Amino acid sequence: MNQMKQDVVGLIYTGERMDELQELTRWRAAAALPMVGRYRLIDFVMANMLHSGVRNIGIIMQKNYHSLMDHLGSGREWNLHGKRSGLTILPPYMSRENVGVYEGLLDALHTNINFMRKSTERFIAVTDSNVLYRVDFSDVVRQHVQNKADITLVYTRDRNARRNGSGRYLQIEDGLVTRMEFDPTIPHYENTYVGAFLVRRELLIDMTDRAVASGQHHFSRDMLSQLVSERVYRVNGYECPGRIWMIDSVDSYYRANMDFLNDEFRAQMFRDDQPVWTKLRDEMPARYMGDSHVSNALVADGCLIEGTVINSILFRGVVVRPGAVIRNSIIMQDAVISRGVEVENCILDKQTTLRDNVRLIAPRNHPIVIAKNLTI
């Protein structure tokens, strides 16, 4: 089994265009979105691959990738900096015509085809970077081989992953994908494709070459749908267990973070035997002073709490002054919440400062985002 585990190269596509995330992705890729107090979204995608025995991982970058590069560094925190393992950053190909934005995954694969050619593993697992879930790719490989599949798509029946008007949905009969639909007003099929697939590496190189030569740009909309309808190749489905979080809007980002205040969801994603690694930042433990009151909150190291924090997530280095009250909110790194401030149902990006007695209260269903480095 170990042989099979090490026979997969991973490729993470961070090029999703996320206009719905507004200010949160103005200066960063969706993959670099801060999550759950001290992580970035890509940490969870990397954890899936590392715990599946994948030791060679390429990351396809697109515009706004500097914070992601800074986060990943040499790959040391993920133990991907040795001779037999590696993290390869694949920056966008820039030219006069190309401003570092791929039309779609197919374009990105074709531009980075040399990475696939240089890899020696038999299989390749390709994933999007804006979906949060747990999957063991060695199980996907096992099923892929048993069913003699050419390509295996990872899907979920979790209704939380469905979106009216967007998404990719699969009709599956006896394990085979027989139909696909894209961005339907109301999805007809209960299986949502999560943007991850497994295929023989050389077959993907061949398919990508031929698809691009015939003028295609989009992997699922052009190439996959053609494969499914023509039935020349065997396209299988692998059902992903557990909860799935699609991070594709401010609301879904807010809800995903808030879900981690729930023990059950934390247990799904953070297992003692399978940790989620992230970039280290040496900080003192959080300090609670005076009349501070904290309930049902995730508070990262380096925080100073002198006020009240309820049902919220505080990233590293947040300062909450006396008399300040934070409810149902996400406060990112190094924010300063001054005396008498009231914050409810808000997302404060990094290094935000709220001056004395400011009140920011949003409706629960429409959290407001305060952009990075703002003083209010």
Given for the second form:
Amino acid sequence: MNQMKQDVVGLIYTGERMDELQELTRWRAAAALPMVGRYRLIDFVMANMLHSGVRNIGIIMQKNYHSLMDHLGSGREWNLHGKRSGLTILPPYMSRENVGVYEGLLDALHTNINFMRKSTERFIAVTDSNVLYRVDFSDVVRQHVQNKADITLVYTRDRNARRNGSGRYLQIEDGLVTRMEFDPTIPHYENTYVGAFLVRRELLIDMTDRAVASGQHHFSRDMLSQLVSERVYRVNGYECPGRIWMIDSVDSYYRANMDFLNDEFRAQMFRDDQPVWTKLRDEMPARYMGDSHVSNALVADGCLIEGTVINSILFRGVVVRPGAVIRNSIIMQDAVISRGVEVENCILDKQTTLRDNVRLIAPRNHPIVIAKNLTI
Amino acid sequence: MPQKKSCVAMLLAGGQGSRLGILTRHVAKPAVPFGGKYRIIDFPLSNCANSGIDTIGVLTQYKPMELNSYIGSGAPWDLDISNGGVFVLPPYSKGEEGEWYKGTANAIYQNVAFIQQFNPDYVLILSGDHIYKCDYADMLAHHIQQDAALTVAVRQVPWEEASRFGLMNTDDKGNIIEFEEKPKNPKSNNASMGVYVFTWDKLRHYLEQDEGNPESAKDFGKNIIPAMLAQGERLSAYRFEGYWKDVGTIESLWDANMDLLSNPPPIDLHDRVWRIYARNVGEPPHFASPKGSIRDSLVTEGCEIIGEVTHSVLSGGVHVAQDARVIDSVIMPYAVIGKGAVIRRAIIAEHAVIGENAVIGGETGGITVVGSGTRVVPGLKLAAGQQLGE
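Which structure goes with the form predicted together with the partner chain, now that we have seen the form predicted alone?
Zooming out: every chain and molecule, the one shown earlier first.
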């Protein structure tokens, strides 16, 4: 990947509707979902941009964005607090034309068109924030220029990203996108659009203005599909290698996290030369006591483990008391698992407490979510 | 012109730390990793941050590169501020002459101009080889209340060990009446911690006076304190209670790491009020493999544990391969322990690579050390108490 500065400004959209994530997104945007023991989903999106040489990033906020704002702060942890780099938080606001609620990405782009106008980079990379993957935008730019594209859509052939009844699928012919399909009962095309595209910044401003003027709201459903069918512009496809995780339900959230127990996927997402930055907590190392038993687990700093942890992920500051047994579960930060507790196939949100001898066992492959701050 | 500061801290971080053997061959002692996630200097720097002292000069001289880059802008300790912050102060040439720091007092003397910029009332002198949590603001309040020229932090040591320390003999009001360096027959058990609060005018006066004395070793303990006592200055002892450990030797560094594994530990690093900050390297959570086991240990983010870890302290990014065993040991950042290797009562420094089936250290005897970046060939046996380094 290219760490040199690129002529690309990044824009991350965090306004996806995420009803199927249930309690997990009740108080937070999908972008703020805690992931893999110490991250939030947006950290991986940011890492993609930063390791591609993108130095200016705007983040479009929609609802429940407090936890996201708290997480990002001044952008220091991502080295985005300099004079020649920057993190711009773009919260919704009311104007004469709208009430600050985006129907879709196109609305959001239009509302934040000044961010695009004020940027100076030649290209803009726009991404959704509910997808977990690695992509090198500098390579996307290279291919975009080489293919003389007007707009480049990033897609995957990874079947893990396919859903019956939902998603956006692309027909690709000679590298160009020739058809798009939305939420098909069974997808016809093997290429899944991952919700990331690259375009010349001024062209996007122009396209956005025109599409909104003609009454469109949705970027891909309305605008992109029209562009593709009219064939006025060259819509290029960039195939992203590797595993892609779409985080669109409790089940996919659970499986994406659990996949990190696999060496191969960890190696894909965590490379020595490309750290994934996140907000710091200054926790001490994890403390294992004499009777602890931990097998096939990811454990973050600040944990205290006196019990048993199997096939699970522990976020920062989790306490596991003696005799407690955690299996196939995701335990978010500062949760307390008391003596004699049994947890299996569960997702415990932040600061949950399970009192002595509580048993919480969900069926395999149907994880249940325990909401933030609950005591059971 | 910097704003006036009530108190400026000066951290003596230039010593060679030769008693740490090969561990300080490539880095200054304060930059030596400790407790999995920290470096020794994190303790005085975090104490300053938690005590509200935001202007710190760090005096470096010996192998400063790693220490300099570790301190960086000071952001991990909230010291990247525009009015004050952390300043690395190496010796520099002054016109015709340039000179190294010749002693603890001389190091401060050479930086009088740095301190004077802030026009402070008090100067706190710290050293970079102690593990402890101390509220310097409380010590400063004591100093002001006692109207002292110098306040020395002391802690009570067992009488039978007292003759190994510099002792501050006090009257019943806590005023220091005599200083004795490692006396055969101790009169008190108040050991100096090497932490001083000086009234700046007084310190400046005695530093200048000491510089004029060609016989002086230019040392706080040997020269400045005796001179102040002889000239009738008010010296007060500030009694510190709590965990304090000098980690200036291989054994004490290993001991202090092992202290973190006792239950409860004598120093709480989980303390939310008095957090010890460290520069974070951005590693993912550590992975505990189904093939391995971890007991009674501290394990930091970025580790991959496929073998067995018992009663040990592991820094970030350490890899313990299958069937390897790490027992009663301290493993510093990014060290790799090869398949089937056995590590006992040892310190393995940063980026060292232990070959397959090597046997490092023994169940008894001295602490065994493998230096940073050292590659230990497969099958090598390194007996207890030995040091191997590049």
